[in-house]
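First, one chain by itself in structure tokens, the form predicted alone.
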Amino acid sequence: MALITLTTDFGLKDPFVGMMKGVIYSINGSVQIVDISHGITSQDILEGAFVISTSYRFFPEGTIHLVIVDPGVGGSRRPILVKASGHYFMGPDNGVLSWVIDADPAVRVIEVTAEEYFLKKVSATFHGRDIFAPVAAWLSTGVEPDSFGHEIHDYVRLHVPKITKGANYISGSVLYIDRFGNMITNISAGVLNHLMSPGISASNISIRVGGVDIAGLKRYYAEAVPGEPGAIISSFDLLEIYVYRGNASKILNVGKGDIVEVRRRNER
């Protein structure tokens, strides 16, 4: 059975998500649709890129991932179809798919131009319904990717926050804030090993964020006392800052893009 996932910034108040599903089912009534998220912050391309790049690998190969975070809808940005890491991705060429593109050196990116696979009337404000949904549906029926357009190599690459590191420190930033206020950084567990070897344990590092120093890494959330900030390796395998039974982003007054610094203890 074909599988299509949806990731958008549409929310659930409006009928947009339902309309897209209706278009898909009208073309392929046997397809299965899974909602990854419709709570992406409005027009936040980086957040959309993060969510799909950390989610797609939990689905079977061959899954079609429809990713609509599209502030440039109706303008000059192109619709693209991406084949990467055994999956298909559809979305606007604005960088929202650039992380999944970068993850596969054998990636193929196709500009979607075959209008016979669009709805007959295309709105300038809702390409998710009129272009992306029907193309994804036709793809799920077995239409070959090359039928939708031509391969391109000048696709948009999103600027991704980088980390810096020295012998005794790592500096990164907050990438994503979940609904609990937990802050996911761009510092991976693998990079943290840079500070914890040889012979340096997780308890011997200090994390500074929002002017607050957090000692060491916790193994699980409840290892901190209620209201206390802590640091942990998240399910994304990235450094996460949290407040046990509290909202870390609000309590620490930290937002996306803010600096997170990790050092060996007594190295300031």
Contents of the next structure:
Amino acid sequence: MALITLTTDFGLKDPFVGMMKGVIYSINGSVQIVDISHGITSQDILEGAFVISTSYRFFPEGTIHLVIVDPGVGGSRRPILVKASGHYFMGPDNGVLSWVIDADPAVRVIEVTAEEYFLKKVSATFHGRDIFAPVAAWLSTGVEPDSFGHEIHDYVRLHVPKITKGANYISGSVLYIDRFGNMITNISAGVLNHLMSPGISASNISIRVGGVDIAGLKRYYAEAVPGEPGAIISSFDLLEIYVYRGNASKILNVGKGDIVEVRRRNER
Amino acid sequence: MALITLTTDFGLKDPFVGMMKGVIYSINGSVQIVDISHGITSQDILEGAFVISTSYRFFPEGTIHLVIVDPGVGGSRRPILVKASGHYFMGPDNGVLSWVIDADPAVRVIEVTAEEYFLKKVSATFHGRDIFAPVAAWLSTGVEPDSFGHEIHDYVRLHVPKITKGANYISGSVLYIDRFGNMITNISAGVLNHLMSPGISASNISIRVGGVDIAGLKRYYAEAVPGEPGAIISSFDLLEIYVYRGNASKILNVGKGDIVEVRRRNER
Amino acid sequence: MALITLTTDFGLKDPFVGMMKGVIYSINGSVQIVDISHGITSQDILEGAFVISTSYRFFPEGTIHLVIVDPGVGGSRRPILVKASGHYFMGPDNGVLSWVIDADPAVRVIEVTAEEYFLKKVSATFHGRDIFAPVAAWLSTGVEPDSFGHEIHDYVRLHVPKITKGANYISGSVLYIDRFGNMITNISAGVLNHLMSPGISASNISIRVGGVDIAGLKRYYAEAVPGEPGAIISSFDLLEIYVYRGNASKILNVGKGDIVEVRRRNER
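I've shown you the form predicted alone. Could you give me the structure of the form predicted in complex with another copy of the chain?
Every chain and every other molecule in the complex is listed next, the one we just looked at coming first.
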């Protein structure tokens, strides 16, 4: 059974997501649809890029991922279909797919132009329903990707917050805050391990965020006492700042984009 | 595969929607269930009527739509099953289905009375689970609509906000506000086109709402500058007031039911 | 078709629920997944226990229920698989499943230890995705429960708020507040009926909550006038305090754990 996922900033109050599903089922009655999130912060392209790039790998190869964070809908921005890492992705060409594009050197990006696969009447404000949903549904029935348009190479690249690092430190920033207030940074487990080796244990690093110093890495949340800030390798495989049984973002007054620094302690 | 949609004011925190799906799957294990919205404003029958009447057409013919906004649950209001425009609809007879009823002159409305299709124990407070869900599930297995009750003609009609119009103006109101703060009015694209023809372009109309005059219609959201109010034909095919990258309802301090007036400009 | 339900405190903004579904579909492409709730109050084990114990019976026998409210994730608490009342349940051994365990004297509780059914890489913070989802998916494909671990009897028991009662009164408390503000108590319909019999009608009892006395039981919500507090047997088969067209919890300023007392009126 084909699988289509949805990641949007549409929320769940309005009927927009339901309409998209109706369009998909009208074309392919036997597809399975999974919501990844409809709670992307309104028009936050970076957040959409983060969510899809960290989520798609948990789905079977061949899954079709619709990612609609689309402030330029109806204007000149192009709809694209991406084949990368064994998955399909569709969305506006505004950078929301650039992390999944960058992750695969053999990526193919197709500008979607074949109007015969769109709804007959295309609105100016809702291409998720009128273009992306029907094209995804036709793709799920076995229509070849190249039937929907032509390959392009000048797709939009998103500016992604980068880390800076030296022999003894890493400086990164908060990329995402989850519903518990946990703050996910752009510092990967791999980069952290590099800082710690050789012979530096996790207890010998120190993390500075929001004016507070956090000593070492915890192995699990409950290793911290309630109310105490801790650092851990998150399920995104990125450094995460949390407060056990508390909301780290609120308690530390730190938000997306704010700086997080990691240093070796007691350097000799 | 049969398709059942759900539109309710139950929200997603409580297990009510899940219980309804459990009842449906207990009767028909191979049905597909799609949520249209569970965020209808609590007990807002008009909002429920708007959402289902603008959404159902995106689903395949034969789809069964459950619409539960039901302040009179357990009292004397009747459960009804509606066949209209090639779709099935079920809900309380309180007007929530009257827009889909009015849209089809050949509509059939059946009062649902066949208790053998209800759950064995019917609560006084949750007919969505105890009556509507099981009847919809049995309908999806092929039970004939007439098996559930008898046709009625004295169903409840909802008072719907109407527009008034002259040769040079239309006066309508805000019908719905979406999660972005966009305000959907009851002024249809067809009525607007009539005002503009012959020979009046979209740039020659003016829209007054919340004490502000908006000139002309935009072709897409981003044609306005950020923070500027604009008017556009929405994906509902109704006149919509928006603020690009802003919340129009909050910025203009306009809510549901407030007046929106359209005039030809520079009349001679 | 196998059925898996999800009950968590993950919310719907983050991609956590979507990731779990991706893992499940990667193992069993033909399973059906139903969300019961992802809005359990963060880390509120009692609320999770209430929701699953009142919801599971509306699903077909053999359904697999995943219940993830897991403040101790990554620590020493054990993952368990429960077979009770013809259903399967999976979750952390922290009491969230103890109501479904207590309800079936023939219950079997298995500590899940068979790592070959986990994701290859298990994070410290998200066992819902890395352990519970894949084990549930393998179970849904027909793997025997005993393949996942060994039976235990020293599982965690949750302290549940109890009622006290005499010949003429029952004293209970508020267990759950739904999205309408209706307050569900731990006083069952059966216990209420016992208080009223013999020969005591529902109009002869009085309910005291939040400093207000409510006379008798209503048969349906709309029997009360708008704004008036009423008492009714809820769809959970428990005594419920509501305000017709209002939010009882806010109006009466009563929250979870607060006391509700029922007395016979005009005793002679």
